[in-house]
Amino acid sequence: MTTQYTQALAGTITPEMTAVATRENLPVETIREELAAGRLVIPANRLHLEGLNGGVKLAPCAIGRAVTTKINANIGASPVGSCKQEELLKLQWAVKYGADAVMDLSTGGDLDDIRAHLIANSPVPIGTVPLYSMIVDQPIEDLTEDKILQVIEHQAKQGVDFFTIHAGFRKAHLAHIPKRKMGICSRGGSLIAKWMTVHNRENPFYELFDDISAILREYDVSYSLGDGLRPGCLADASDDAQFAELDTLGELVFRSRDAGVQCMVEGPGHVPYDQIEMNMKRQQEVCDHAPFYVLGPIVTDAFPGYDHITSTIGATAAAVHGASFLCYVTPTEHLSLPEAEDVRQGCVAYKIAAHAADVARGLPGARDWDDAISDARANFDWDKQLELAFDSEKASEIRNRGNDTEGDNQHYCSMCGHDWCAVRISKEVNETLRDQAQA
């Protein structure tokens, strides 16, 4: 089976090059070299694109540097909470509130009930952590190859766009867990460290990668490598772990690559600022410029509640400098499963992030946005810079409380008031230096 990467190679348009490139308003041989260059991917299944059983059809949306900057928001089930209903709420939140992809990362309920009602709702790629569905019903330890390559296809089969697969954690990488602070942060990276150890074999993953890509192929899923070694705080940022991780990352990029399957890499999720540059530039040359997909990163660990902030600043600075895909973070991370307001609040934070940063890459048309809404500000056209904004809803009702937005009121805001609106008295020293050149 062919998919939108050997297609691109052979030098094939597909209509999925042509939505994206509509979208980017850039031309579709762009969207075709950066494809085959495996710069870029559109994580498209097959069988989504077709809409399964009469469900949503997919909108095609490319990730890469030659585009705009994405998000992606986690949703899923977790042992002790929520259900197919919360979670169909919390992808339409997602994608209301600018999600470009959505990952479930339910492990509690029904996971295959709630990954097909996803699909079934969803315009935008979903994706999932397959080794979640292998040790529902057994402990990671009695986990089979049959069983893995089984759930994979499975999936492919309900229409999932990407999977993490964490692939990349070799048995050799163990002997860098102890020098850290908070070991292993990645929950499929935990379970895979545990099988390894209980086996004392490599990991499965790694040694089945060309059986996965076979069917990643067969469907066009797209690969997420998993960084099952990224680090959980700021002391194991840069550390021997991720790097070695890295590394093999890398390898299988070429592997992906050479089998026909789309691919990109995850990257860090907790590092200091100073680091996210090195970072990034450290995967651009190990990974041969394949889409980076990074989480935050968080660049402090001191202010649970409100990582969604402390991730924003990281991803900013991520996607300037190299990542093309950023993993949402909740003020629910590490304290608690997100509900629908979380998911709302991550979306936002993060369509800042990726839109910031486009606007600092000089991506072209990337500041058309603010620069019409500050026309709009500087005419004190409310009902056009309200209709700009990113959340029309909530600044309206921002601009609606306490604001008399009547007659000549509308020419100033309750926080400076009619006397003090620099942006109005600014009119006024316009207009006398007018008269005075005039003169």
Second form
There are 2 protein chains.
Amino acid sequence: MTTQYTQALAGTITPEMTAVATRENLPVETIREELAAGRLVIPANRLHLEGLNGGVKLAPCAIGRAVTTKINANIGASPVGSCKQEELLKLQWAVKYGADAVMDLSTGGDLDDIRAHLIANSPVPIGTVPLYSMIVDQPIEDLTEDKILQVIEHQAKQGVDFFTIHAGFRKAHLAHIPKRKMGICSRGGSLIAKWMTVHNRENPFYELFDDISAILREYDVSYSLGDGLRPGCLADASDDAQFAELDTLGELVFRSRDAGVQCMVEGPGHVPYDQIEMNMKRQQEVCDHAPFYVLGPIVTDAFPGYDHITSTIGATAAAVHGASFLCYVTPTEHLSLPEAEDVRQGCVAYKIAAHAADVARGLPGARDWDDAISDARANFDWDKQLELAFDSEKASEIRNRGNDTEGDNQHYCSMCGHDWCAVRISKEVNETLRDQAQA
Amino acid sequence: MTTQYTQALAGTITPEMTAVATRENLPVETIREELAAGRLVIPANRLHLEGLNGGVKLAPCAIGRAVTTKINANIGASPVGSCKQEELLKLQWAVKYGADAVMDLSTGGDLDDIRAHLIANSPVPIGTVPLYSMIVDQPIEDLTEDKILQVIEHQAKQGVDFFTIHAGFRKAHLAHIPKRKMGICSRGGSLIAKWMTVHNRENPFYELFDDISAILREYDVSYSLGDGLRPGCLADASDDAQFAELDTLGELVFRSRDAGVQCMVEGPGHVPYDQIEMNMKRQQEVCDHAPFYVLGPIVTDAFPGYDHITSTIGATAAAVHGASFLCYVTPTEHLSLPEAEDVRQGCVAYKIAAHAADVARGLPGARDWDDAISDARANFDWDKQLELAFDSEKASEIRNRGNDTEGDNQHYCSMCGHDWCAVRISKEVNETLRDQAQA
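Previous: the form predicted alone; requested now: the form predicted in complex with a further copy of the same chain:
And the full complex, kicking off with our chain again.
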């Protein structure tokens, strides 16, 4: 079967390439070229594109440096809480607040049912970590190669658009773990470490990589090569474990391309602000510019409860310097399972990072939105300003809180009041200057 | 009279230098040297240091690149809302959530009474914009030179520690305003523009600079040279108006030093992420490394309701590249007057920026806090982790929300649950690796 990647290589323009070109306001040939170079992916399972079982059809979305920065929202039930309805609500909130993709990381409840339900209701690409489903009914030690391939094929048939596969974490890398403060903070990474340690064998996802690639190619599921050894605290950032795995991820990027499979690479995590640029550049080099999908990174460990903020600082820097896809972090990170309102907070914070980075990268037209809202602000067109605001509901709520907003648009807000409004006074000054110039 | 600056120049170590050296864990000679070079200020009105009228005594605080990054919280009543009690509450919340200084920007209510009340209750430096008090009972057009000096002296006698004085905005700069999208977004700047335009005369604060300096020196009030022409949207960032004023601010830094007065310089505002480093370096050069006090900057205009986040991204970058003092922005910016909870949100966001920047700058010991909380996290010492969290209350609230936290410390949280906890599994792996190594 063909994939977006193999078709791009063959010079074929697919409807999905056309759709993303329109959405990104770019020539479709640019999209094709970037895809063919492996610098861009369109995670789009052919079955999700068709809208399987009468479900919602996927709207194709491109991820790469040539296009706008994209964000992902992680949702999913845990053994401790949530259910199918709650996860559907989170999906809806994620899409409402700008998620370009959603990962279902469920580890509790009826995983199969939740996944099918989310895919059937999602217009955005859905990603999963198939490993989770492989061990809901058995300990990780009992995981077999057959089961790995069987679950991956099953989820591909369900319409999942991209899979996190932790194939880059090799047995030799285990030697670096004891040097760490936080050990392994990736669920997938810790499970694979346990399997390798108990069996004293190589990572089965690495060993099976070509077989897995064959399944992904069949349905055009994209790889998201997992970083099982991402740092879990500032002290572990940019260490031997992280970069040893990155080198293997670079190797797998080429093997993925050889197999005709679309591929992106996952990255940290927790990284001090001054190390972010170096991390992005190193990944781009090692992975031959495969789209980089980062989780944050968080730039300080000391603010649990506010990790949507600590991480959005890192995410902005990451997107400026090389990342294409930002996995959100919510305020509940490190503490609890996110609820719908946390999903909203995480999504908004990450839309800020993505958009601020697009403006900083000088993407054509990126600043038009800022300019439009600034014009509305300068003109006291509150209706327009609130309409253009990313989260209009929140902005209106705050504006209404302290202001008499009835009647026509007021030429001030409660922050300064009428007499002290700089923007109002500034307009008067401009008028006087104009009059003086004409006099 | 002497100031911290003149004493540093004379080689004298003041009790305030000793206090900040202890607080910053630095040799007092370093503090003196930085002060003498004009690269560091200790805003400390001699009357506030004494605790005038039986009020709280100021705990000296140093601002400059040699010490940790500091944050300021703006509070103050507006004509539309708030009162003395509410502002006192905001002061208390600001100090609780880490504000190193507080500016009383009241433009409504009994300004004199609110100011005295805040100073009497504040252990942190209090700043004001004296211009506001000059025009509560008269239009800006009627402002006289006598009134300017009289109000400045009055507030100095009240114990204010630093004054924002918009002396760098010269009449010649008015020509740049009509080119702007947002005009003048600074209250002080817009008022002075009006005065200059109506009278067709030079900025009186510029003309009176030496007289004002004499008053500041008398009480050791520090200058915070205001940026009346800071950009109010991304489109206006780094424009002729902004940099013309900056050049004058650079000139005033030297005049302030000649007068023996401590001095810092205010900066933007709204700046695209990619222009922040350049802005910080240019200011440091033009102002001969006088401490730079920035407001954000906000890196996108499109997220009203979330400007504590849009700006904390810019503030982190600013503090990494040259700023020493970060003026917070709250979620209500552009929309409404902040309430106590908004003050909390703004302060926490800015503590994140300040601390993340200190870690990134490699300040000795800056990362110890992150390492301690990471150790607690790795050890499932929830009590310790929550205790070390900057906002323990918030972190505990989220942890309790989704978890059975009764009894002893659980080795997981509701994000993954027991079976899926990477940190727990990682510890098992480490133990197995240790056993295998010993076998």
